[in-house]
Amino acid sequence: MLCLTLTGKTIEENLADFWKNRSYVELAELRIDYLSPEEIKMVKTFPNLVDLPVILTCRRQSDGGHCSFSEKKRISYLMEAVSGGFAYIDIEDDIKRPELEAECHNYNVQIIRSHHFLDGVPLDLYNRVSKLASKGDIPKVVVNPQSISDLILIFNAEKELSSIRKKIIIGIGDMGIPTRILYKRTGSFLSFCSESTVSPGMLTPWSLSELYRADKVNAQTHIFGVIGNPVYHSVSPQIHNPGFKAIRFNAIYVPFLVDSVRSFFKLAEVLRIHGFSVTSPFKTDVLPYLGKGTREVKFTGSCNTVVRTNSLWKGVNTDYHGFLSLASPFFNAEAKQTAIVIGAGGAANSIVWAFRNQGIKVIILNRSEERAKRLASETMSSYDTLGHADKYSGIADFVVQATPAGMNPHPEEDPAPLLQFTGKEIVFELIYKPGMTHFLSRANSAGCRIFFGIDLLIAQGKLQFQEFTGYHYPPNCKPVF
């Protein structure tokens, strides 16, 4: 089940958010530590307002939570409410109360005992969540993953624990949000989601039930990804899963922020994992792992998209015919064409052997001259630093920026403000946040035909769900940006 948390200061607050996202939940957690003083009152008259099962916890401080009353007051203000009709109550694992929970049986209300370990994943969960679950509540452990290792020990707990039939574990933080969304692949029977940011790498309920459909994936669900550090600006996810979803393929696709892509390819085993997209900085890195790789991957030495085949992983790069598919409407055979390629790293690789694959003279200008002058030998192209970059204004037929600069939060920044526009240039970002940078902006007020980050992001994602599903992507579908 999707739980909706809510956070509101009023009873009516949380009416309205419930409201506004009942379509995509089956639980409601309220969260009276939230509540205003004057609303705490009110707390027992909400489950007849609303027409799901409701939780009721009130989290202190030193659990993540916003309880600034006193212990006393807190477990009284729950006692009181526990009449109210709440199917659940969640209470820490050190609470020792026996009169409340004598009162949550009276009034049938499940308990919830959860424990917060917020500094990382203990090496003894699953002894941690079978000593809660000894009492017969239904036990809760949160924990903060800080490496794949950690996502490992998280997501094997399925089969370690699966003697234990209703439990929920979750993973805060950015690394944690795979364990949200495959909440199920944990062994959990929910997950919460909420429209604030109640604790690290919560989602929103539209995300949770109509993006990623996490509350439909079962054991035939095909698990595909994307890793990347950092990976939760990629809008990847809001490709493959609309085409997922329109093609009625039983498939999920999940950001993985990794920090190791060797355990990630061990954490690809224990989920069984079907394909992942490969973003910064893991572009060659994934390469020693592939069992085989097509033409593009083994000249270009960049992989952008591995797929499982039988017992080996296949390396492709959607990347290179991405960027063709696209730039190919603008090549012509009987002259002599010129791209300045601006960036030297796993992007501009490439893009570059793109174009001298198809006799296109390349210049690529980099702020470092030694890694220019490494992919130049590499493609047999011309380099040059980009404090030269006015030199070679209006020389070029194609300009492709490839360097972070201009990215999200700093918008501002123009990688190669000397090199000026003449007009004739077919120019391509590929930054895709912000969609206008400050370079095609300059592009485009030239006259510039331009190309947006997201022209080719969509174009090389096509052919990564071809790959993975077997499909073309339906035309019909429209990518959820």
Ligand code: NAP
Contents of the next structure:
Amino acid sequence: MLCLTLTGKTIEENLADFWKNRSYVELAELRIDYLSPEEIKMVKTFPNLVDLPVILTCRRQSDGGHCSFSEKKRISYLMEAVSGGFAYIDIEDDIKRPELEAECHNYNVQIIRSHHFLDGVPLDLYNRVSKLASKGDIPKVVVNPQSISDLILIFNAEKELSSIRKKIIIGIGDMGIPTRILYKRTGSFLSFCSESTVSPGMLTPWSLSELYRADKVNAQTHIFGVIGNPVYHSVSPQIHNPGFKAIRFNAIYVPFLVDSVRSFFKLAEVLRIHGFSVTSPFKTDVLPYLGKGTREVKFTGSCNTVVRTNSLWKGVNTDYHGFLSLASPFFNAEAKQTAIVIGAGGAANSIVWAFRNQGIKVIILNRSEERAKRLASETMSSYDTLGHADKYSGIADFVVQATPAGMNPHPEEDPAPLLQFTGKEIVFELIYKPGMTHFLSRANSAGCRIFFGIDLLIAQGKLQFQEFTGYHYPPNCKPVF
Ligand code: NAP
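In place of the form predicted on its own, the structure of the form predicted in complex with the named molecule is requested.
Then the entire complex follows, led off by the chain already shown.
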């Protein structure tokens, strides 16, 4: 079940939030610690104003909540509200209030016994959950994973704690996001979502329900994902998840913030991950873990797609083929064509190889000479520094911008202001946020044929989709950006 956490200051605000998101969730949580004091007396009325079961929660500040009442008042507000028709109440594990528990039993309110461990993930996680469950309440443990090893501990709870039927285990923060999306794989019976940033890493009801379809995950669901650091800027979930839905493929695509590639391959076994995209800075780091790789992975030394085959992991480079799928209609075997590639990092590497393997002369222009020289010698290309870019105006058929300069939040940056366009160049920008960079806008104004960063992202994503599913990306499916 997906549970909408309501953090409005008034009951009216909460009702508006509830009805806006009603179609995405099956449960709501009223966080009375966010209500203004004069609204507290109305809490009791809330369950009858909505048509879903409601959890009553008043979270203390020490557990990450907003409650500013004295403990005595907090308990009395909970006591008062219990008779209002709530389905559940969240009570912290250290609260020993027999009178509150008796009131809950009188009104048939199930107790969620919660424990917040915000300094990491305790090694005795399973004991803590079992202890909370021992009194017959629903155990809820909130932890703060700091590494992929912590995620392994959390996801193993599904197996280790399978005897506790109804439980909630949540990893907060950026590292914990997969535990919210794949909540069923932690053995949890619900996952919280909210329009507000009530808890670090909490997703919106729309993304949890519509983008990830988290509540549709079952034992047969194929799990895919993207690994990177950072990773949450990635729009790949918006390409793959709608694609899976359109072809009715029982699969989910999840972002994983990764601290160690080695640990991630272990997690991939725990979750039985079927394949994943690889983004910066891991495109080379995954190579030692691959059982086989395509030719392109071998010569570029870069892998952006990993797929589980029968007994081993296979690496593919769809950056290379994705770029070719866009650029090849403009290749002319009869003419001697030249490409300028700006940048000499991971993304530039696949593109330089793609041009070079088609017999197109490449000039690499980079900020630092050393990196340009290295890539040029590996690919038998020419190179120079960006400071000399003016020398290369008007000589290229293709220009590819493969640096992060001009990316949000610095859209005014131009990596090669000295390079002028004549209008005959075909220009590719790799940055996709913003869509139109300053660099691309100059090319556009000069009359060049331009390609946006998102064009390449989608082209390589569609090839990944084919690797993951064995099917073409559905032609009528639009990625949701
Ligand atoms: P990377 O490996 O870190 O390489 C960065 C390159 O950009 C280096 O050559 C670096 O030069 C240069 N650079 C960095 N800051 C610069 C600045 N302010 N001015 C001039 N040059 C600068 O990064 P990457 O993985 O290649 O990614 C590069 C860009 O491509 C990113 O914006 C990424 O989001 C984008 N990308 C897009 C797609 C897509 O499908 N659209 C795919 C992959 C990557 P030095 O050697 O001097 O440091």
